[in-house]
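Just the one chain here, laid out as structure tokens, in the form predicted alone.
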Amino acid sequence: MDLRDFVALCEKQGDLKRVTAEVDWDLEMSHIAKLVEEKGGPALLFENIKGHDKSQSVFFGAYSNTRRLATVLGRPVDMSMVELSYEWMKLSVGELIRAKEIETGPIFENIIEGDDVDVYKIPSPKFYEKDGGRYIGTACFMVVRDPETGEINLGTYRSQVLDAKTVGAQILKGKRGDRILQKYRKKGEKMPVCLVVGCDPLLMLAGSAMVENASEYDVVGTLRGEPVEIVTAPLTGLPIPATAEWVLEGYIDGDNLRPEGPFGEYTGYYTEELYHPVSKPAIEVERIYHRNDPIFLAASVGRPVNDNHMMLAFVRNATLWTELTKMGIPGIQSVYMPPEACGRFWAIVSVKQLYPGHSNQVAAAVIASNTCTYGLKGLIIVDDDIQADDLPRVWWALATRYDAARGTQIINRGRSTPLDPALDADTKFITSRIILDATIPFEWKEKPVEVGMSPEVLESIKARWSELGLD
């Protein structure tokens, strides 16, 4: 699948609206997308962007509901997020299907270099009034290679247009991309990068996952059941998707930082750049590649729930479930990281308890997981009769099974994201965490008896449903 396949599927399913009227990239386009998204509307393909070539279009809403997430994964559109996460987990624990390198691809249909490079010619939006400028990267990923191991990393970092030949990259401290950048700095070299905007939407999801010890290309190939086709970028030698829509190729000088931001983040708040300019890595763009009639992929940002939150929640559901499975933790029934909690800060896990202390083991495994070690602030554990995404039942468990003294653990120091607006500016990388164990203790001899309906009477009623006139 590439982005065009996905657009065609959405349109076939009645889940796409083509906007042919002229819209302005400056606030108008992003605001239209946000309003439609909040009403649960279709994905949008803007085909007439003010000041840009009519051959270019912008696609919003790839991930903003479970129907389209299911389409991304190639699954039935009526599946829930938990069901889709389970599908991801089942597929990803199999043997990796490695990417397949081919000689050339549609991405090289147009090559722009030298003085002709002008990032402003790409129809990137300005999202909100207080943003620092236009953002080419809200649904993109950056391809880099570890200079020591040769491993390829796809990382998602917001990317602001700084000038015609420079694009910012918010590579946060400690992330895998930052660790790789520091290796280049120590070698006294610039880091080769390719910024990919528009491709198989599953690649974007993999790029936002915290994948270690594997290429995200191989993860997507495993999920798809066939290898991702890649080509080699001529200047940097980096692998890029053969059917990508836009690719910016260049270098990051780790010692040449540029002011970037502010930006209305997925938390629903602005980051500290609103008050204090912050210098960050920047991509010196040397070449731009794009397909004929390229589609620019963008994602809504701001307060929940939008594209970013659905994407983050789905990916973290899936990767957490996968990690717990690979750890051999028994009894996991379902996993949910609510998009309303920005898809990152809270997790809910349903477990079928098999022995005393089982729920504590699950809590410890979640906290130690690669997925939740970064940014998690709260974890709720519930029994197996409650699905992790059944929030009314989760509240019921907290009301009737949770005892604060018995079921609460506070972890004082955990790794955090500096984008969390609840943290003080001086402690942006450290957060506290709370575990709420809302399970009935396994070792209790006398457990609370739940009120339930008679199975025999229920069967009798079902047989009389039509007679009762309740169809």
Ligand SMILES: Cc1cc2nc3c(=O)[nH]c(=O)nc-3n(C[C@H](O)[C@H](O)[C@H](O)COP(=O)(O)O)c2cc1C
Given for the second form:
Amino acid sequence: MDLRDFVALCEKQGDLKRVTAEVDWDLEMSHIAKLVEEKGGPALLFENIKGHDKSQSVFFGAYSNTRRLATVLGRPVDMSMVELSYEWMKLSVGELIRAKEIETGPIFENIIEGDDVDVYKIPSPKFYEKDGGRYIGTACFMVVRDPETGEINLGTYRSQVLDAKTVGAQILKGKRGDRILQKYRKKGEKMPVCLVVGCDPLLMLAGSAMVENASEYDVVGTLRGEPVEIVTAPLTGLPIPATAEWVLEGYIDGDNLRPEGPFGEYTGYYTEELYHPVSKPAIEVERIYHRNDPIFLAASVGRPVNDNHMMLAFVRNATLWTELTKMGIPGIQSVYMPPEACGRFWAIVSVKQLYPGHSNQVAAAVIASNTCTYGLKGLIIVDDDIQADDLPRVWWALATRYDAARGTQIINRGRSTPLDPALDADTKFITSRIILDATIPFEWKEKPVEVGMSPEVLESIKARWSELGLD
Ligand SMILES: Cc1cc2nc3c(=O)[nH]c(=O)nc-3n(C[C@H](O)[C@H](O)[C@H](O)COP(=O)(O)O)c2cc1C
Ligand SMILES: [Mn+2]
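Show the other one: the form predicted together with the named molecule, since we just had the form predicted alone.
Up next: the whole complex, starting with the chain shown before.
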């Protein structure tokens, strides 16, 4: 699968609109995409972007709803996020299918270097009025190599166009990408990078997952059931997808940070750079590769729910479930991170309790997982008769099974993201978390008995339905 296959699939499913009228990259394109998305409309392919070559297009909405998430994963469109996450979990606890290196690919159809490198020729949108500039990376990923282990890491970080030859990369503190950058910095070397914009949409999802000790290329190969085909970028020797649409190749100097932002983020708020500049890593772009008629992949951001929240929710849901399974914790029925809570700040887990203290073990494991140790603020545990994504029943459990004194724990000093507007400037990377245990205690002898209807009476009134005039 590449981005073209995905666009064609959306079109076949009646889920794509080609916009042929001229549209401005400056706010107009992102605003159209956001409005269409909020109304539950199709994915959009903008084919006529003001000031840009007609061979270029921009694709929005790859991840906006579960229909398209299912299409990304190659599954039936009526599957729910919980069902899709379960598929991801089942596949990813298996053997990794390693990426396959091939000689060459369409990504090298056009090679731009030297004085010709001009990132402004790429149709990057500007999303919101107060944004610091155009954003090339909202659905991108960066490829780097760990200089000590040789491992390949993919990471999704927002990327602003800073000038014709420089692109920002907001690699936040402690991310795997940051830990690798610090290794290069200590060696006094620049970090070679490739920034991929547009390719198999599952690769971008994997780039936003917290994967340790494996390459996301191999994670995607495992999910797809066949290896990702990669080619070698000539300057850096880094592996890039053979069928990528746009790739920027260059270097990050960890000692030369540049001001970036502000950006209208997925929290629905602007980032702190609105008040003061913050310096971040930046890519010195040496080469640009692109396919003929390249398709730029963008994701809408801003207040929930849109592309960003759906992908954050789905990926975190799937990787949390995978981690809990790998930890060998029994009884996990379903896992759900609501997109409405920006896809990452709240989690709900349904558990079939098998022993006293089981629900608390699950809560502790969720908080300790790599997926949820970052950013999570709230966790609700429910019994197995309630699916994690059945929010009306979750509320019912909070109303009838949860007791604040018995069921609440506040965990202090958790790891978090500076993008959380609820954290003040001094404590940006640290959050507290709440656990709401809405299960009926396993050890209770007299458990609440649920009200139910009589099966015999139900059977008999079914036969009398038309006699009762209720058809
Ligand atoms: C659309 C999108 C944008 C993201 N932007 C950033 C970002 O700007 N900075 C960041 O550190 N993480 C960002 N993330 C989260 C990272 O992708 C995630 O933490 C991932 O694990 C980072 O890769 P790494 O673990 O290899 O460093 C974003 C995720 C998504 C889905
Ligand atoms: Mn990674």
